[in-house]
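Encoded as structure tokens, the following chain is the form predicted on its own, with no partner shown.
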Amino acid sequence: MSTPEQPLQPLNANEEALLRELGRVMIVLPRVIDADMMREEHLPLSEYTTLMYLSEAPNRLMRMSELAATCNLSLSGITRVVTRLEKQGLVERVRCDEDARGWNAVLTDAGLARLEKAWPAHLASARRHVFDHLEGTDLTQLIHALRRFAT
């Protein structure tokens, strides 16, 4: 932060080059990573990371609001790709029991089914594309630097 007496510092070089760096990394890798998924397995990357985190879930059951912040979708966009999910009978949508107005994404059997299928060309893509790059990088130094971005 800057203070009146302490003004704003421009950029040096390699703040500058870090900066574009994840600006290009965060667009690039989810279509990168999608591309492959569509290729290998006909999944898209946002439905694949919606049956995973239903997958983990308890009862593999979210609230369609939950669900949507934790995939990093718009309420709009989940209902999207929950209802792709639904037609091909991988979750099924069910009533909130405590707010009847609210609605849960599950997953279902054909869902973590489909799911397993898909894992080892998700994981392949994530080798291929991230820590394929980061030998000899210290991960949990990585790790905790990129969660401070959120916080």
Given for the second form:
Number of protein chains: 2
Amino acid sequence: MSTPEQPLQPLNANEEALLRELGRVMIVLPRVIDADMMREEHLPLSEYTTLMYLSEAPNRLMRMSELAATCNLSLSGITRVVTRLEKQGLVERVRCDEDARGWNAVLTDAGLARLEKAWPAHLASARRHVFDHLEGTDLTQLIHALRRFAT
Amino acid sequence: MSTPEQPLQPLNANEEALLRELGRVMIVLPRVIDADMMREEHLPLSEYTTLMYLSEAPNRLMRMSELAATCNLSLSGITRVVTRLEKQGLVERVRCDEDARGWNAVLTDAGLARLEKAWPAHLASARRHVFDHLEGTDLTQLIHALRRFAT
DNA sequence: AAAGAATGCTTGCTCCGTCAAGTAATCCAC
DNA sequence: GTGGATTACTTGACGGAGCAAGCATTCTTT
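Go ahead and give the structure of the form predicted together with the DNA, now that the form predicted on its own is out.
Next comes the full complex, this chain leading.
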């Protein structure tokens, strides 16, 4: 390549290998976990995750925008997830007291029950695809690295 | 929960944290790298990856099914990527000599040039979102763990 | 050598998530 | 306190990726 360019060091062999594995995992892992959840619980991973974060919020309630950020979804994305969950009676939308522009998504009792029914499948999937392969890995170090990715 | 169930140990705090970070990275990392590639090169990550793997194949040529597996795409997914690349003149489809059902995707000279133009953007993105945050991480250990995920 | 099974790839359909534009409510300047 | 900007969320249009059905070719059996 003959064009002038910034001094970018190429990757070494280890970095190259990491990048390719990361590419694979990024694509495949969400797919297989979602497939597990669909097969065993007919609950997409996105909906499971949303229920999970809602269940941990005070009063099982979160503003839409807050929920979107927590779930790593766009605002329109969370609108659609919540609409689907609402149709199943698992969450409700209630207007926000202090700001009538805002909406809270609230986890219903049915939603909590659904989550409690579904979590073993999610846990099993996570074990199967992730934790069963972590022997000899320093978790703390790994978490620390992941936490800074894509920020 | 009162239903009988398999003895699933819940996750400890570290595992819980890892799972959530992994959830975030799986979702966000492909998105930001793709966004970088689009902004700087108008080349989606899926197309870049496809060109890259093709460039490394003998004769810059691969069977569709082989390419799909390598790129972690479904067969129909790779059909569509290759069709888009073909429209841009970056790859060609040529019938497979030894089996007329099969097709090879071949990287054209234009495709190779496109790849060489684009890779600095990809490398920079990978550095920015991944490698710049790996200080103090044992790469070999990490690669080894990732390689076994979702298999 | 002809018919039926299997293989390799493509196409039709659908889902899911993004972006951009739209709507409704609030904040701010004056 | 009224008009214009800003904010919170929703909706419409779009695109990417998967599955299942379809089409063409090859293999297998007799």
